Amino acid sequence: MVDPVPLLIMGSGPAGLAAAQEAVRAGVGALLLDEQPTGGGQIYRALGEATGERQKTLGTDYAAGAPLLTVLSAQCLDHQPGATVWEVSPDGTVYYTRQGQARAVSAEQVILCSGAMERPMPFPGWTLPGVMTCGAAQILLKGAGVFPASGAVLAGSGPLLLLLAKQLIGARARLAAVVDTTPADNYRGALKYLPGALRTPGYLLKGLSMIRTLSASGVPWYRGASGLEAIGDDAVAGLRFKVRGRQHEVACSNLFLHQGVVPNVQLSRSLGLEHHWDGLQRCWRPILDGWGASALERIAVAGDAGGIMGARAAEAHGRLAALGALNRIGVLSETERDRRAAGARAVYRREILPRPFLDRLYRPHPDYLQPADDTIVCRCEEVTAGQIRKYVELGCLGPNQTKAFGRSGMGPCQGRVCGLTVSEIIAQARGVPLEQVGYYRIRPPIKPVTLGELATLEQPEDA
């Protein structure tokens, strides 16, 4: 077992990097673990290696992460890229695999900055080769400058859909179409949250800029689409959908899907933290205090892993979580913690103001919360929505029981992809609130680990 560390940060996105900066500022040796080969998370992925041309294509918000990356070279920070965390214990012990070897480290304070993941968007044909999420397409664009030169369709709803369209247009890709599934009712429902969003107008101005770019590009843009169906035999060949009752079909060789993002709660769930259902974001989020601290004295959660908030708010939240952790280990007094936190707290409060407007505007279309019976929901085990509904008829009350009925949630992803959809289906089929249905019970290891890797784990001397 390796020597204990005062502070362990998991994830090097905006929240994790900001937390590391606060630790370095306080002179505390921190361990920063990240699954990716370079720091930055999804937002600032590969920023340190990006050329000026790529940074220009990806936009100013992408390049704005450069100051955060400087912390990775700090002498008192132990940054370990390529580290896959597969268990975190309530006592602060973190198990991870790096370079084929399993390791364990004990920390006085752990800050989980595991970020967000894209909400599943199940509909007929979504498992065909050539179909992937907008986030996956953006990974290729950021990490390697790879994108389809032509024949791609973007479909779904949310800011990332428009952002990726703008970035691909800037990269001179010839998009076949953008198919927006945002229901018309969402615009009306979001109006009551508009005053809050106008207090931080930058987000709205960015959205208008994306809309202008897409409108001026000449790319066919279908709005209010429903009834999506990816068509093709061995690979996706097109997308079929309806707009105001009229059937459309667009040929494509790549289909990029997006239906918003949700907190990645696999680790917080595996720790047994209490979560509450956010009806506006339609996702689960861990219950935290104003410093990101959980009910477990050694565990905090920061950034989008605690609730979707965006890059700038996540950065501020990471600083608050780190300052709270530094206070709990005795490095900072409450007075000094509060003094250092004042600026970050002001930024956080300002940056989350637009969230209710965005969350209501981009609430998922009902088609993807309640997919048709023949639509695969659990991709790992190929379980359909209709099978889940049959399980309910047979007495299944919640997601954990579906594992016994038909193995949904038991594949390599451990329910990350299907979890929310399974809960939505069961809640509707039972006619009860989703809070009553709950979520999968997540157990470690939350990521695949081989027996060979486990065999390399050092045992304590008294074992």
Second form
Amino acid sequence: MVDPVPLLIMGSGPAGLAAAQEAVRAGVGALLLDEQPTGGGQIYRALGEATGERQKTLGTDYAAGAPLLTVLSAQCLDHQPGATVWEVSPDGTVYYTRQGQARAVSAEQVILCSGAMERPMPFPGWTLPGVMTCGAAQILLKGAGVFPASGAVLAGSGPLLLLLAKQLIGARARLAAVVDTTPADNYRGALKYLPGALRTPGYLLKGLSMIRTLSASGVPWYRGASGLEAIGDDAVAGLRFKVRGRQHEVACSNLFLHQGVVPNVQLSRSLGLEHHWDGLQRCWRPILDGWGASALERIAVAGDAGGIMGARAAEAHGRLAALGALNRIGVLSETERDRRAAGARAVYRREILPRPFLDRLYRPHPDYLQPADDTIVCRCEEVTAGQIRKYVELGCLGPNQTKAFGRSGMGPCQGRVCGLTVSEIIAQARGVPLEQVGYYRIRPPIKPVTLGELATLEQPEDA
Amino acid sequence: MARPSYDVIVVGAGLHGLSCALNLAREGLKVVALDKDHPGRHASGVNAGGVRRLGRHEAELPLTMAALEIWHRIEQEVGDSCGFVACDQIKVAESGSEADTLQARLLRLRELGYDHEQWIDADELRRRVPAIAPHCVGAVLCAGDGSANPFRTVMAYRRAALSAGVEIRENCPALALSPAGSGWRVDTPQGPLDGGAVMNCAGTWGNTIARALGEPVPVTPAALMLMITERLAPFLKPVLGAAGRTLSFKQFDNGTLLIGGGHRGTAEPECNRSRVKMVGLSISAQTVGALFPQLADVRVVRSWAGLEGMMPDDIPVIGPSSRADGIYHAFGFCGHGFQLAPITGRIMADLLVRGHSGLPIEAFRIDRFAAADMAAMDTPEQRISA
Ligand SMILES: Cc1cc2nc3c(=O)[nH]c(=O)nc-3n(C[C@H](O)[C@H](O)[C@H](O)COP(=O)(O)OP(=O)(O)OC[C@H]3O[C@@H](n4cnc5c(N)ncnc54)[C@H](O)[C@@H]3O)c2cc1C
Ligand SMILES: Cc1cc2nc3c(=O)[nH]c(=O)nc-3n(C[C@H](O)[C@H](O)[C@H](O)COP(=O)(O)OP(=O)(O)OC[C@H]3O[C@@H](n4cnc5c(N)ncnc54)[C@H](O)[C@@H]3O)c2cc1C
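For comparison with the form predicted alone, kindly provide the form predicted in complex with the partner chain.
Every component of the complex follows; first up is the chain already shown.
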């Protein structure tokens, strides 16, 4: 086993990078792990390598990450890219694989900054080849500059849908259509949160600019769409949907889906941390204190992994979590921690103001929280929504019991993709609140590790 | 209001508890089975599903034979296949001295009159398991064993018990035991229950009741670990073990591999949980690598641990209390109780209804441990909290 480190930060997105900055500033040698080959997380992915041209396409928010990335060259930071973390145990031991070698590091404090993942959007045909998430499309665009020159349809709802549309239009892709599923009454529902959101107006202005770009581009933009169905035999060939009762069909060779992001809770779940159900965001979040600290004394969670907050709030949250951890290991006094935290705390408070408005506005369409019976929900094991409903009729009470009836959630992704949907379906079928239904028990490894890699794990002397 | 009263109260609704309850109800008795959690929450729901006679302790041989007979007609017994499929179980020898040990056991089995285990040489082993590493020198084969789906088996026993009239109470821990009239009273958060007899099928927690009766045994909790891989093209039919290393290895019909070994995780029975220890799983991965080097790139997708009660002599407690009338024990199955569950229920019902079992169960007596064993158990780290 490698010597214990004082602070281990997992994830090099805005939260992890900001945490690393605070550690460097306090003179603490932190270990920063991320499975990606470069730092930056989702928003600043591959920023360090991006050409001026690509940066222009991706916009000013993207380029804004540059100052944060400078921490990666700090002397006392041990940055290990390409390190996939697959288990964190409650005692602060972190297991990961890098260059084919499995390692275990024990840390006095661990900050999990594993970010968000896209909420799956299941409807008939969503598993056809050629259908992928907007996030995956954006990863190709950021990492390799690759995008379909024509024939792509973007469907769903949420800021990332509009952002990707804007970025693709900027890259001169000819989009076949944007199909927006945001229900009309979401606008009314969100109205009461508008005053709060206006106190940090940057987000709304950005949204308006994306909408202007899309309107001006001439790309067909359908709003209030429902009843989506992807069609095609071996690969997606088109998208069918309804708008105000009228059936539409758009031919496409790529279909990019999105309906918001949710915290990536696989690690916090596998640690056995308690989570509470966020009814507005319709997702689980681990229970944390004001410093991102969990009930386990060595484990904190920061950024979107602790609740969807957006890049700038995540950055501030990462700072707070690091300052809390530095205090717990005795490097910063409480006074010093609070002094250094004041700025970040103010940023955090300001940046989360627009959240309730955005969350309410982009609440997923019920069709895709409660997919029709013949829709595949668990992709790994090909279990349909109807099968899950059948299990409930047979007495299945929650996600963990579904495993006794079928195999949903038992494939390689361990329910990462189907977990939320399965809970939603069971809750509705049983007619009980989702909190009561719970979530899959997540077992390590939270990312697949090969037998060969696992075999290379160094054995501690006392094993 | 009259308190509900039962002929028998079964404490613990794992497979052994359910099997007892089912067999008792089929004798026409009124039975309630309690579980502090729910059926299958512990060892019975998360084990490797091995239906194995291979390598059994001598004392268990008559039981394992009788159990296998039921497994082969499990659908008649409980109305569901339980996912049981018959297949060979194989234990490989990687060296001459391991082969000697295995063959010595075969001789001993012959003396006892058993021939279910057979020696196969290196060529025959390779014919049956073409992917095995070339250094393996031979193996013991047990034909007609098999494997089943643990959770499905629990659910099948649960349904069968319910339809035989058993009442199952979940989230209902037995908190205290006291004599009441000619029988026993079990206190639970759902109120006291009165029964003519009590069956202790509490698995890892079996000592809770044994201690209350003044007959504790040296049972220690262990977190046994398993891992599952991604799907592979079929290459392995038998269930495989090794003579010199702890391994249990099989491929499911869906292509995934199940890998287990004797390495233990962290057992916390007092918190009702267990956790895997990656170093132990790493040793299992090394073992697989030694026997099947071509599997190095196969991805592990999930691992878990389950709590099991282990005994110093590696066999369970089965039989009546040595201290109190009307109390019977069946717990501490040492990592191999899944296969035995169908027969334990039969034995326990016979003990209660007829006063004896047709099978030899003398070796499983609760009072078989010497005072020395008990003294060893009383060291704090081995004590399980009641
Ligand atoms: C697909 C996607 C695209 C997005 N694009 C944008 C965008 O363009 N603009 C925008 O404003 N917001 C975008 N967001 C929202 C954005 O993620 C957040 O606002 C912000 O990045 C959150 O920062 P974070 O540090 O909490 O997490 P992230 O930036 O997501 O960083 C998490 C990091 O953890 C690493 N990680 C996760 N699991 C492991 C593991 N097991 N082992 C090792 N490393 C791991 C990841 O590789 C990643 O680098 C996107 C979100 C998603 C899911
Ligand atoms: C990982 C693993 C792999 C295994 N592989 C195999 C295999 O391949 N083949 C094989 O034959 N065996 C195997 N076993 C062993 C087998 O699973 C067990 O021997 C068997 O399931 C034990 O059943 P049980 O009913 O005694 O215990 P359990 O299943 O543990 O049931 C006991 C029940 O009692 C309940 N309980 C405890 N105390 C109380 C109380 N005070 N009040 C109410 N309820 C209480 C518990 O909640 C529990 O549900 C394996 C075990 C494990 C853990």
